[in-house]
Amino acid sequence: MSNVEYSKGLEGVIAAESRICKVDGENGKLYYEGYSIDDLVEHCNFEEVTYLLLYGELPNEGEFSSFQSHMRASRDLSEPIRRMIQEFPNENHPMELLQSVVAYLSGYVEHKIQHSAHCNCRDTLHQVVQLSTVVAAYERYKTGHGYIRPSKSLSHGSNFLFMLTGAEPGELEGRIMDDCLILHAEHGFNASTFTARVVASTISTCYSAISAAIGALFGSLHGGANEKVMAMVDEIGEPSNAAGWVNRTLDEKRKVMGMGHRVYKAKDPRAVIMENYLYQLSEKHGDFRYYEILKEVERAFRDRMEEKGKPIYPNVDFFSGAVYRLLGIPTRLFTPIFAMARASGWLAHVLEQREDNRIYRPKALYVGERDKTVIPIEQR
């Protein structure tokens, strides 16, 4: 066995530099390009952060009124696009044809200059405004219903219930749902992020590194957590019965889905803010059940860990899933919309590694054998 040091899955590395993101976790704050997420969230929409990341700076007036109009008139798809759509198995998951479909929408971008290795992605947008379309397509599709067509007049996120639903949201839901996206359109050097880097350090296309992006959310061990959470919630049923279980699942050696986080040591902010919106839609259904038995989980869960002076706190997931449910999205589309929130972070990502691009190319500590002999395979 070798003694050379390293660092198995790249943990504590660093791959790069970045302007993009913070991630203090020591503190449990967060920042996109130097503004912290609570300021972003109270004074801004998901279109100006996405301009924000793809841009390095907030827009004024004029630079974000062209910016959003073009990214609304962006959100249509062709009709081969919803045909693919409409014949996706049925039992196949929907990351399985966002991954496919942002392949699939290089083939319809407007400028044939765009086909470019280097093409300018901010110029199509669409793999961060058409992926919200693609996502309430299927689920129209899915369940038996028509394509609706994106309206201009609504803000990312309320546009994105309006066409899964046929509905204009309430201005609680739409803006909560605008947040959202916000709070999860990006998060520093994480699995998927890093994967549409190194794919983006072959100059390759920006679809290609935002589909593997997606291949790599679609993992267990990155995306899918909240949905686990919601799995928690109804297993748990009642908020009396929260502390048994969780005291239960912890003796078993088991995780309580939601709680603790690679890089924070403190509560991830995204789920104060979370939290809070959860509290809101609560209030507004009449309905605390959810909230309260993710109440009780945290503290049951937080008295086990003080005992032990582990500071493991929930992260965004803990709370996202129930404010989805709230907002009348079904579990299926929970890592779907990770994903549709995600892209402005990848794709930001993408342009940041190509302004002083080096090609990834770690080594492997190489721990088999060596000459070994071959033995004929009529002696084998």
Ligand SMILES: CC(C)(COP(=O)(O)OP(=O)(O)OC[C@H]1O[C@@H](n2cnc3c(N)ncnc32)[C@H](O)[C@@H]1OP(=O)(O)O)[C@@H](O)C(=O)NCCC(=O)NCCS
The other form holds:
Amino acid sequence: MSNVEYSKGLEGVIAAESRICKVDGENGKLYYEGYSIDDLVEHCNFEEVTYLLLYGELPNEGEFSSFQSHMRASRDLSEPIRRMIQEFPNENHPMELLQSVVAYLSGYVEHKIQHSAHCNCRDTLHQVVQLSTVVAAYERYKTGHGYIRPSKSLSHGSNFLFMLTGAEPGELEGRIMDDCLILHAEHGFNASTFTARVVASTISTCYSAISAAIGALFGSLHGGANEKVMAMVDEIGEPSNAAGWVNRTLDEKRKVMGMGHRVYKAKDPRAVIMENYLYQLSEKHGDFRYYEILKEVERAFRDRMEEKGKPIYPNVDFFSGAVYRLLGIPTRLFTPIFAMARASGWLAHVLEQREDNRIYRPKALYVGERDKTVIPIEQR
Ligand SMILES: CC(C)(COP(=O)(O)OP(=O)(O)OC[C@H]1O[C@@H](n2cnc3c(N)ncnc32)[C@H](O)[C@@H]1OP(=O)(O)O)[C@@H](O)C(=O)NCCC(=O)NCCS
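For comparison with the form predicted on its own, provide the form predicted together with this ligand.
First the chain shown before, then all remaining chains and molecules of the complex.
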């Protein structure tokens, strides 16, 4: 192992084999289990994609029907969890709530298998399914409303909007919400997924692994850029202010949120799909203000970057915040929605880690002192 080089943040280090996700940064393509994200969004719903991630292949009709009924049967929250949400301190962030609830949900793991490499998580699926109910219930309670029981006849995305508002969403809104979940379900060995795999590698439960992953996603370097994009849109106010705002921001050496990506060197394929959804929703609302501001920001930013020979494109967060806002979702739920979607990918990675497990144990490059002598406390 002496030929392994130090790489800060593990950049470029290959830590495991995985068949789940391929991010082709050069060509701006994303694949889950070999299927392109464009194809999945066109032909599948989030539940089907969850099956794909957990079982490695798309289901046939019979398999899908039983998996879907199973997922839908797990949607409702038990009374203790609803109480937990109601009693959650008002000033805390909903990501902290999600983390605690998932840890609490570990009560669903059968006791005898709790600390084994195999558990019944593919059967219960609570940690994937119930996150959306928790997020919706949190918002209902926070705004002084009551809990809305999930519907079993709606897709995962439509049901989320239904639990949030009490009204069944339109066909367009429901489909876009479900597709947004597909687009965020998986993205390779990012920080939260790696966290889930590290925890799984100790033969801890899938609930502990997902709870830890939520903690990693909470950090502002990982989740949350779409919240900042919407703050930018609000500050810009009108499309005609966008170019000036971008120029000032870049002159002050500040980052334009939602632009650039560590892996994609072409336009993020999820951003292409999100942009189209934003257009469709803007058309339905008869209001293109967010769309036009974002397109002006993109144009001004790309012009400045191309002058410097840096082709930098929008990432998934650039359009997603505006899409959520037009779906009537408050900003504080943007990162929890990311977690709701990514839970499928995290669980897929936990299961894959267990197939051929070895505990993660990297080394640190020691830069401290050596051979120091302890001076007794009274002489220090
Ligand atoms: C995502 C991100 C962290 C990737 O950073 P990275 O891997 O260092 O990006 P690159 O190596 O491609 O950056 C190349 C150059 O472009 C600049 N750049 C990259 N993204 C930029 C942005 N959004 N705004 C302004 N400048 C940017 C970098 O500062 C760097 O400049 P330098 O060569 O003068 O140092 C970065 O693009 C960023 O902070 N984006 C905004 C936040 C965001 O949207 N995050 C969500 C990611 S899904």
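Numbering follows the first chain given and starts at 1. Heads up, when I say rigid core I mean the largest set of C-alphas that superpose within 1.5 Å between the two forms. Please read all numbers here as calculations on a predicted model, not as lab measurements.
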Rigid core fit then residue 372 CA moved by 2 Å or more between these two forms: yes
